[in-house]
Every structure is written in structure tokens, then in C-alpha cells.
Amino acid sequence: MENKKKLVIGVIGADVHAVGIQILDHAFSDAGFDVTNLGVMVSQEEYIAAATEIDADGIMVSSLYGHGELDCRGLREKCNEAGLEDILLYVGGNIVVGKQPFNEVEARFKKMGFNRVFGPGTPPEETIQCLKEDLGC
């Protein structure tokens, strides 16, 4: 039996924005991610809890209601904290309020350390691609 790589996936902060998370559920682990589902109105600290109790390769952050930049700053250094310095961050999703150009917003996201940063309607498939390239699987 092959080893599946590992990923938390959740909605941040105050979002209860549910059923683009259940689509990426069921995309992860058609690709043969093992998944982990902490929903909507997910804390920082949910998520490191859930990685570093299943050993988690990646956390996966969702946003819809344009907060996800003030809900995902200091992500990172909770991670290093924690001894998740090398566990992959990903965010997507509606996840700053207002129209603003994408690749400021990226650059904004992976300077709070995100390793890959994806917009509104990204196909699930784009970011599974990504996953793959990044946890060599």
C-alpha cells in the first residue's frame, strides 16, 4: 500500500462558507490525497493541531468572505513554532476584500510564508497539479 501524502484542509477565521471545501474534499482524495476536514470556521490553531497530530504534509487554507489576509497572517511563524517549519501552506479562494490585482495579492500571502497562492475559481485540478509538483507524488 502506497503512502499518501497528508493534507489538512479547512475554512479560516469567521468564513462558514461550506461547499467549495466539500468540493475540495472530494478532489484531494480522488487524487489520492489522505484528507483531513476541519470545515468551516477553522482557527490558526486548529489547523497546526490537526497537522501535527496526523503528521500533516500540507495545510490548505480557504477563504470566501474576503478576510482571509487578516485571518492568515502569522500562519507561518505558529507553524515554525510548532515544528511545522517545512509542512506546505497553500491559500485560496475570495481572500481579500474588494478587486485588487492577483499578483500583488500573492506576493502579499507568500511573504507571510505561503508557498502557493491561488484566486477566486481556480479548478481543483490546477491546485492538485501544484500539490503533486511541490510533495513529489
Second form
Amino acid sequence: MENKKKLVIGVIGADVHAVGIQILDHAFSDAGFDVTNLGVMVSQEEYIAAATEIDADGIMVSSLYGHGELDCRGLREKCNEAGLEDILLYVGGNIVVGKQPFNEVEARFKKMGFNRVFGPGTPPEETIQCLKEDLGC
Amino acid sequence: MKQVLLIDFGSTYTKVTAADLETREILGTAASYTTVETDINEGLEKALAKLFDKTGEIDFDARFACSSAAGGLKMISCGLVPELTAEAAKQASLGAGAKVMKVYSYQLTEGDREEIEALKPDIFLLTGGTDGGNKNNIIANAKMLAASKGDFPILLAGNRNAADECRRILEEAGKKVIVTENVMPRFNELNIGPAQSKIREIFLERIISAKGLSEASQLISGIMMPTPAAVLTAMELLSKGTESQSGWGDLIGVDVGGATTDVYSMSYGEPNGVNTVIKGLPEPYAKRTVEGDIGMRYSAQGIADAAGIPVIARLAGLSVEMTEKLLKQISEKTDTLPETEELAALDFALASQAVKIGMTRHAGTIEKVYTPIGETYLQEGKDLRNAEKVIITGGSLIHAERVKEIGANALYDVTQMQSLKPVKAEIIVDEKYILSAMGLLAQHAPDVALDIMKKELVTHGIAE
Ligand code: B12
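For comparison with the form predicted on its own, provide the form predicted in complex with its partner chain.
Next comes the full complex, this chain leading.
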């Protein structure tokens, strides 16, 4: 509650892969972030509602089952609509179907308004480093 | 303490119940019109005289009262996100027995401020943000309230890190401010107990005297609380039991009034099935919802709007024209009694639909979602399918004919499978209208209150 940076995390859409998000919860908490973990099957509206109440600095979207591209569409616009214009958006996991060149995938998600995009198997340390840079902490 | 008097100053009737704590019996009950405009004691004394006609003079050792007279406890609650802190604030107010006139979310506008001034709440509950979370919204709302006219107290139960600033803004504007714990300290963590006990305190200190109820206080030894809070207390006791006596477990209560319909559930309402993911705010064990558009007289039209005139007409066995005509009549003359066969039939139809609509809005819902590995369920609100008792209370139903049939409308319905209502339940009727009295008694002699309820509530059989 002291001046910790606040993150909302969760697995988007109809995705039930529950393990990775637990690991991220621990890793981010241990690294000094205040984490609100929404668990699995999280809708865009739920991320936004939680981020609004806790005044989050970032939303970390996880997607593993391959439908990430559909599920994530419009999230940035909805954040803007809800007054969360400055919020940091990350996405990671197995965000698209099958094996596609990562730079193309990254470009598509960045165009959707995500600040950073992480490929399969990214270790949490790498993400934490990026968060520290982006949030200045 | 042997013989106690329990008083319920209702909006229309003042009801008195005499109980003997040693024999654990109701000695008698009586009612007379509430006289809050003149002197509240008049109605009380008339009711007492009627009581003594039946029981003989009683020298009471204690007198406890609850009240919903003079409009009840009128509250406005305000939060940030509608499904989160605004919902938590609403639940806190309803559970404390308040009549919630309005719920606001996000930032209050000038128009809202004018509306608040016109509504003249008894208490304004201001929340928003988790602890350490959003501050801007609640501070903006405190500023808007600071600029409002009206001397209602403001209960602050939002982000603790914004509380000092909100208090300062409001106090500088001459507002009475009470600060308590956040209704949602962390995301999705409901913490409404502290706000509810403050609401109770404010009700005792300020509201009772402001509403001319304090003149009755020389007669009354014990605390007063809003009547719905007393009913909630009674149902919770009946459900959970005491240390020495078991309760009835999960149960539902329905009170169909002239203007509103209150539904209570005592249950955690956790998912029954596997593969179910819960969404939304956690539910309080003792939950109360109020439908302001559903009632037998002032809100009869509301029932017809929600259910459809053809449904009401069919249930009543009347023509659509006749139904419309009678509806108009009872909405205008709200003290109409069901004296003709047609009016009784209409009341049956209205009551059945009121129970159904009130219960459907109260119960949780389940939705099937198809994922790549098959079906999963998303549950919102309480799963009440396993609740085995439905208690019917409130003046308009307890003496109704075919009350079991009316009560059965609270049950699970195959045409509405997504609505998690009880599958099979005993319909139990509060025929002597003692629930609020037992809620008052529960504060002092819970075992006696529980015993009396188990004895006095009348079963009308199991419905499914
Ligand atoms: C276990 C598992 C399941 C279990 C899940 C049980 C549960 N409740 O958790 C079950 C059997 C239910 C399942 C179902 C499905 N699965 Co599956 N599942 C897996 C499996 C084997 C392991 C997942 C896991 O737990 N990994 C361990 C955790 C620690 O790693 P992680 O989840 O990847 O998370 C880490 C990183 O990715 C990263 N990360 C994750 N999110 C984010 C977000 C951000 C912002 C950042 C920075 C980092 C980050 O950090 C995490 C911690 O280090 C993977 C294959 C694999 N080896 O990865 C397939 C896999 C994810 N599943 C897959 C599929 C297709 C499915 C199904 C659609 C169908 C199926 N084949 O059964 C369904 C979908 C169900 C649904 N509605 O979600 C595919 C996805 C393919 C794709 N995206 O193109 C995979 C990759 C298997 C494959 N190679 O085909 N699955």
C-alpha cells in the first residue's frame, strides 16, 4: 500500500490456463508490485473495472489458448473510454494460434495499443525489468 | 427480565408483541395505526390497550423497538465502478435496513447534486476506490457534496488514503462527517460490517430524534434499529442457530409490501457444480435486496409492467380489460382490501408475480460458456438451489389464501434455468408477524427468540 506500483493481472477470454498467472502473481509481488490477480476467464470489462478502483499503473493480459488476438481487440479503446488513458498494457503467453513469426505478432498487438508484447516462455524477470523501466521504479 | 414488549413502528401500523422469556412464548400481539405526525405514543398506547384486552395488564421488564415509520431510514449511496464499490455501498445500506433512494457511480454531476438536495437523504454513504487505489473520484464527489445544500450526515467508507482530504473538504463546508473502514478495502473484498454499524449508530443518535420517534423513548429501554435490519437479524438467527441450538440452515425470506418487495437470503450461495467460475463481488451471507417497483398497491403497476398484463390476467382468471381496470383502481386507492372475488383473484396473481420477480432479481445466475475444452459455467451472485426453506412475511401475504401456491413462485423454474433459485423448499409463513420482534429479542435473548420462531412460524408444506 506504500507507494507500490499497482498491477492488474488475469487470463483473458474463455481461457482457463491457470498456472502461468499464479507464477506471474508471485513473481510480480516478490519484485515489489501490488498485484490484483483476477484469475482465469477475465473479460475486458473486468480488467477495466478493477484497474479503475485500485488506480492501477498497468494491466498484464495473459492468453494461452490461441484466441488472444480476438480477445484483446478493443481493450485499449475501452481503457481510453474509461479514463485510463495512461495505463500500461502488456500481453504475453501463447497469444496467437500456432507458431507465427514473433515480430509480426508483436507488431499486430502493438498496433492494438499494447505497450509491450511477450512471446512464449518469457521468464518473469524479463517482464519485471521492462515494468521497472516503463513505470520508473 | 421475564416479560418483554417488542414494538415495530411501521409506516402504517404500530405492531406490538409481548413475549415471556421464561415460558418462551408469545403472550399476544396487536396493532394500531402509526401516529408519527402527531405523537408516536398515541398509536403505541392504542396498540397496547388492544394487547391488554387479550392478555390482561402486563408489567413489562423491558421494551425494545424498531422502526420504519416516517419513511424509514432513507439513504443514498455512491461509489466508483457500478459493479464494485457502488454495489458494495448499496449492499451495505440495504443490509443495514435502509431504504436506498439512489445509487451513484463515477463522478457526481451538478444535476446529481440537485437531485440529492431534492431527495433529502437521512444519510449519504460516500465510497470509491480500494485502499491505496483511486482517490480522484471520491475527492471530486466530496467537493460536489460540500457544495450541496442539506444537513444530512455523510458516512465516508472509501479509499482510506483519501479519507483525510474528503473529511477536510466536507467539514470545511460545515458537513457532519463520519469516517469508517472502506466497503471494499482490496479489489473484490467486501467489508460492509463497519459501515453498517456506523449506519446503525447514526440512526440511533440523529435520525430517531429528527423523525419524532424519540418521544417514544421514555417508554423504551432498548436500542432501536430500522425494521428491515430487525427482520434480517431474525432470519440470520433462524438460519445459523445459537451455540446451544442448531438453526435451519440456508433459507430465503420474502416480504411483499404495498410499495416494495424485500427478499432476504441467508446463504453463502457458493457454486454447486464442478467447472464453475464465480464472477463479480463476493456475496454477503445475510443479503437483502429491495425491489422498488414491485408491490401490491403503490407498485402494482410495476408488477404488471414487469410480468405483462396478459400473465396477470391469466393467473387471476380475469379478462385483460377487467385486470387493467382493477389495477388502476388499486393503484389509485391504495387502501383497497381484496373484498370482492375479482380483487382477491387479482391480488393472488400480483403476489405470485411479485414473489417470482423479486426472487429472480435476488438469486444469482449461471451461464454456460463453450470453450475449446467443452462447457464451463460462469456464476454471478448466489446459487440458492439448495436452500430448503422459504419464509413468507409481510402484512399483505401472511393472511392470504393459497399462500403456498404464492410462495412456490420463489422456486426454480425450468423456463428460467439460468436463475439459481431453490429447487425444492418448505413454504413457511410468519402468520403472527413476529419476525421483526424476534430480531429485536435476538439481541438480548437469542435462544428464546430462536425457540419462539421455530414454534410460531407455520409450515404450509413442501413445494417443488
Ligand atoms: C496444462 C495445459 C492445459 C490444461 C490447463 C489446466 C489449467 N487449468 O491450468 C488444459 C488441459 C485444461 C488445457 C486446455 C487447453 N489447451 Co492447453 N496447455 C497446457 C500446457 C501443457 C501447459 C500450460 C502451463 O500450465 N504451462 C506452465 C506455465 C507456468 O507456463 P505458461 O502458462 O506458458 O505461462 C508462463 C509464460 O507463458 C508467461 N506468460 C503467460 N502469460 C503472460 C502474460 C504476460 C503479460 C507476460 C509478460 C508473460 C506471460 O509467464 C508464465 C510464467 O512463466 C500447454 C503447453 C505448454 N507446455 O505450455 C498447453 C497449451 C497452452 N494449450 C493449448 C491448447 C490449444 C489448449 C486447448 C485449446 C485445447 C487442448 N489442446 O486441450 C484447451 C483450451 C482450454 C481453455 N478454454 O482455455 C496450446 C495453445 C496453442 C496456441 N496458443 O496456439 C498449448 C500451447 C499446447 C500446444 N502446444 O498445443 N491446456
